[in-house]
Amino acid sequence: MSSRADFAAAADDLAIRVLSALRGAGDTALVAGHIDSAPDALAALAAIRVIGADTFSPYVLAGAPFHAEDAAAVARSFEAFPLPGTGPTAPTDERTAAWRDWATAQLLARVGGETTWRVDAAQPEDDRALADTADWQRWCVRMAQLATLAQPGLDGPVHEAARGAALPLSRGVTRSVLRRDFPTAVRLIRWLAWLDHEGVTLPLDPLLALEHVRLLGGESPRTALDLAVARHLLEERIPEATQEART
């Protein structure tokens, strides 16, 4: 039976395959790859999940291929584990690992390649907690778990909620850096890159906070992951295709 540490460590190692192929590494079908060398297999496809939709990040960012078994990988993850609940009544952890899995069946559908890849990954229903806030500590919280919504070409009510809380995130990152809660720190840095890739002004500039935390912060892997997609938003020319796909 997988632990707790297998599936951690399945995350980490996802996590730095993605990084790699981010930062140009090599041209392989990276999330096959994953399971297939993974000593856990049920791990490894857990990890899928845990990632998201940042399993997509070497192709939404750079361009990167996404090959047909790497799609064929993602959709396997689904076929694995249930799907959270996404109703009215459905607990907020369970909303919002819905809002993860909606991004990446959304990408999946975009990036499948000769096959297109299908899965029934709804967005939760009528989930005003999003735009609520007034807990902009809270608030923040749950907006650092849905960090990997936090890419070009995904558009939806949380990047709603985003658009309307520049100054609810500078204050959750500056809150966080402050704990020296750098993991959250750098997932809320994410949305801030998010909205400047937008055009939206910033209370906080984004690229001093990138860098700040970079430098304190550590880089355990899905935290470089975060850094690398956050510099890409900041930094980098995003794909054309990308830009043009919107939900």
Given for the second form:
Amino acid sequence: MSSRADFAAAADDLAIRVLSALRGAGDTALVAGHIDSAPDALAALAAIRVIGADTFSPYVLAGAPFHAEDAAAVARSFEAFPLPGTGPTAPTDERTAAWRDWATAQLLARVGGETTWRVDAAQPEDDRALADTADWQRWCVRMAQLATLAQPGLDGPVHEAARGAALPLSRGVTRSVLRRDFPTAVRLIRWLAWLDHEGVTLPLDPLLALEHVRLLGGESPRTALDLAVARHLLEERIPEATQEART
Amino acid sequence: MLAQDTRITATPTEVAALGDLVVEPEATISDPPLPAPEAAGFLLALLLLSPKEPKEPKGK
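Given the form predicted alone above, I would also like to look at the protein as it appears in the form predicted in complex with its partner chain.
Entire complex below, previous chain first.
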């Protein structure tokens, strides 16, 4: 039986592969390669669910070629682990996991193109807690858990909530840095980078925050991947002309 | 690809372990700041460039 530690190790391995692909290394099917070389197949499949939509970041952010074997590998991870509950009575953690799975399914459908692999992961129903930022500390922890959704090409209620919450997210970054909870800080900085990418005015400079956390926060593979995605978002801000056309 | 013809299904315990990992809570214990490797050169340069201690004037 695989343990949480096995899953975490496999997730770190996949994060390293995604990071390498994001930096332009290799032209092979990275997700399929991750499963092929894994000593524990179930842990390798679990890793895909942990990394979630970030699995597609080399294709979304860096234009890396997508392989059908990768789509098959992602679909297999959904066969191995059941989808979490999405109903109004489902616990918050399950709904958070469901949002992440929805994002993965969305990007699989978008990046996969003509492949026959699809995942039927629905959005959680009526998730009103997303828009309630009164308890911003707790809200920011949830947004940090949803940081894999901070990707170009994804849009939905979570993104709508982020658009209206630049101040709570900035407070959350500051709080996490003061608590020295750098993984949470990096995930929240990702949301700030996504907002910056969208052209939203921010009360906190995400690049300065990112540099600060990069120097102090260490570089676990998953944190390094969050940092790399945030940096991509900051460097590829939507041109002013495009923003004006949207409004 | 590995296990192409084999369906792998997680047990409830493994599903719960994945859930814990996917929805990580914030850290409860704060660690002290760790030195960044690239900061070592900067600190060394500051040390070398810093002025020497003033000496006591002689003959007084």
